[in-house]
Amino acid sequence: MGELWIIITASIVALNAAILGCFLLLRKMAMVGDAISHAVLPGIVVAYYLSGDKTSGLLLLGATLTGVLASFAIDFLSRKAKIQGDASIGITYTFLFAVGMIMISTMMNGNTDIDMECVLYGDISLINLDKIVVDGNLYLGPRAFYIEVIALVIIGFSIGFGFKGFKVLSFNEDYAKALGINTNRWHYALMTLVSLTTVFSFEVVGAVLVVGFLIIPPATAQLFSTKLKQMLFWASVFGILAVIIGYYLAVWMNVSITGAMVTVAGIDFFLVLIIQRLVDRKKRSTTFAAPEFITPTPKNSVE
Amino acid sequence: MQTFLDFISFKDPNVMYVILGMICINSSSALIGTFAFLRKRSLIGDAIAHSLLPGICLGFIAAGDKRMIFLFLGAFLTGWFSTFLVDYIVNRSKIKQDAAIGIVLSSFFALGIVLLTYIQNAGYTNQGGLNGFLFGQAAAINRDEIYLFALILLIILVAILVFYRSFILISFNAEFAQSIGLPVRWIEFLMTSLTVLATASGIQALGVVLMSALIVTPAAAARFWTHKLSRMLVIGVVFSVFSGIVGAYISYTHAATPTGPWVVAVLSVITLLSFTVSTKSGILANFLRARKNKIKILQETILKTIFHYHERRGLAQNLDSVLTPTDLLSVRVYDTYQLQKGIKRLIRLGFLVAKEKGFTLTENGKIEGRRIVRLHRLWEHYLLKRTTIDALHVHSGAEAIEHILSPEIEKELERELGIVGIPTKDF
């Protein structure tokens, strides 16, 4: 039973990854979402310090506001400082990540719940430990379940009614702004659900790697899907499979659950890549195979 | 104070090691980052150092232990394979490069954490410190390894000397560097490899997650204080190895606490600091210059807009009115806030003078008021006379330029258009 507790917490977190990510992706920010998921680390260690609870949903959301205002940093640093987009992302998060862990080694001083690996790849095997039992004895899942759920509740909610906004944001910024459409407004609110999702599967995936299930099945996806809902639709395929291959794969090596999931995330991006580029080159050469009547002949041939 | 001498004076024969070990590697990468900046690879840095992991941990299980040479050959080689993929990926389908680097990062770093733990679980011996490549033990270097870092700094050093023109004009403009017949993709390939090679002379220091800030930070805090390359090379040194000991320092009087974030924070600091105080780019400094002009730009105006209100009334000549700020918003619409704000500016400088009700012009003030005037009607003249601009639209060029006009150039356009004194005609 605890088994499928975990694959079906990690196929949420995979879920609301896929779906942001494919956001994230057409509006050409993966590394921005990267940025984001190493940045919300002060947010959620203070978040813990003063809580001392894993699961305080006030904090948490707290600590989804460093998540925006990393993304704000990248912003006001690429356009005040002029500092070059890609430098501005490296900068903010490599600072925000270090303080983070600076905090978590001087603050955190013999508190188990939040350690230095656990922030790199999550523990999953251990939600089962935490919980949520009514009375007495009707057990009701792993609290981390529930967490995901919420989040995965406010994703499918934000996406669902502002489906026109973000699509146009991904696809034409320039067109939404003629449109008098407050493309801040949406920009932020895209940022403001990435951080939510980094804090609240950071005790399930950690913050790096849930880099990994934001950007992998969403550009696995891309590289064959030519409409928005087709890429949604196939990166949170992409996103679940991966879950469960590798939880199974890593139960059957003996090896960091989380790290085998996006293991086989990266593996399925570059296996669709291969059988892309042979299935193009078959369509290429029967397609465009020149007809033996319109071959040129060179005309000063000797033959 | 006293732990503080106890570091500068080596008592401890590791300070040593890691001071030397933190010269060498943030010379190394601040020098060679700057090159990835300028091309604007920053992020390259982060794929690459985040899988030198998986590397490290394939040379740990070939070697069977923790020789440096393995884990470092290991992680040579997944490093130069990481960007070998991006470039695969963006040449070969449409994920944009950023996705790529995302990708790649992520996916070997997974590998690296899922090969870190098998070796964990696989009940390999004295297998433990391999977690101090995720967040940096800087001291953990050892005397071979200062050597290492020492031959890396050197081999980067020499391409730099003897290639410098060459990086310098793909770093700047790669495709006239192709049209000129320089072998581009030969070089660029000398770039990365060198790029792998800094990054994983850190990661024993730095850590796999953070490493990559020792790439592009130093360069992004030395171009806030030069436009010339072979500064900004030596400022980013500077930075980095400044930064990289201050960081060793602290941890070092920290025992619990690792080097590479430390190092990061201090790193980050003099950015932050470069480019708000920078006295050439700096926010600061292009806050504080904004300023200057946008208060030049008011006083000036609001003297232009003195001799308006004179000139209307056919006082051209004298401009000894006694005026208040609702004359001049007769002529011009103003900020009243920033009228009165101006006004008392320039009474203060002597341009105008208080009367008991309102303000007048000193000769100063009238002097001043008839150059931009003057200023302004030139420069009409000369757009109607050598441009095609319609006379409806050369106000508005004219309204921008009075104020930066230098001396010289109205002299110029005196010669050019032979008028002496201020034109009539206004447009």
Given for the second form:
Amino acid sequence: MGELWIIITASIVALNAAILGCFLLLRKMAMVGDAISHAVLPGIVVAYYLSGDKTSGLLLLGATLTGVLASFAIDFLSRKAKIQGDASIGITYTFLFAVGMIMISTMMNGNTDIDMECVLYGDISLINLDKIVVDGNLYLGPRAFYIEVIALVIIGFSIGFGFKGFKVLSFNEDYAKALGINTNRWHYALMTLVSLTTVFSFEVVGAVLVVGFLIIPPATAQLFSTKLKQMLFWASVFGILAVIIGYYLAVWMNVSITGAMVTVAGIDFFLVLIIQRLVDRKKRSTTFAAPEFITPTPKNSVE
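Switching conditions: you have the form predicted together with its partner chain, so give me the form predicted alone.
Chain alone follows, minus partners and molecules.
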């Protein structure tokens, strides 16, 4: 039963990340998820300092707010300061991550059990240790499962309610502005959802590894999907497929579960890419333009 909870929980993580990753990829902001995954550290440290409890909801709140702050900083540097997008992302997340490391050593005075490897790399095999038990013996599943379900509901409702807004923002921001759409509002709504997803997932699969689900399944789906809804569907399928195959591969090889899941996602991408190239090459070799011989007809000819 334990392995089933791991697969289901990781599948929800992959689903959340793949859905948002499609919009990030279309907006050429795929690495924002990586930036946010590092930038949340100061928020985690402050929340832990105030609450003294790693299970406190303040950790999620603090990390989410820091993630939104990071997205504001990236947007300011790229739009207002005219710094290249990749540079603004690098500046923001390295600065905030370094600040978080300093805060750990100064605010906590070395008396903290915040495990940096757990925050960054995660260990999904341990989610069954944090159980929800009712009446002393009724096991309802790991807490991480319900956290991810809450994130899925929030993301599903937000995307369903604002699908047209996110869609037009992703494909043509200038056109959206011409229609009078407040693109900043939709941009920060998307960044908030990405922050929420990253923060909710860092204790399940690790803040860094969730970036794999944010990028690779959407990129795989984009190889052969021309419509947004198709891309969302196939990105979700590839994400869940990577979770299932990756889990059993990790058990068989006795390696990191989360690492195996992202590795399988990468293998899926390259397999689809190779297959697509082979199919395109075959189409080009079997399709040729036949020469057209046109005989001009005299103007005064009699039929």
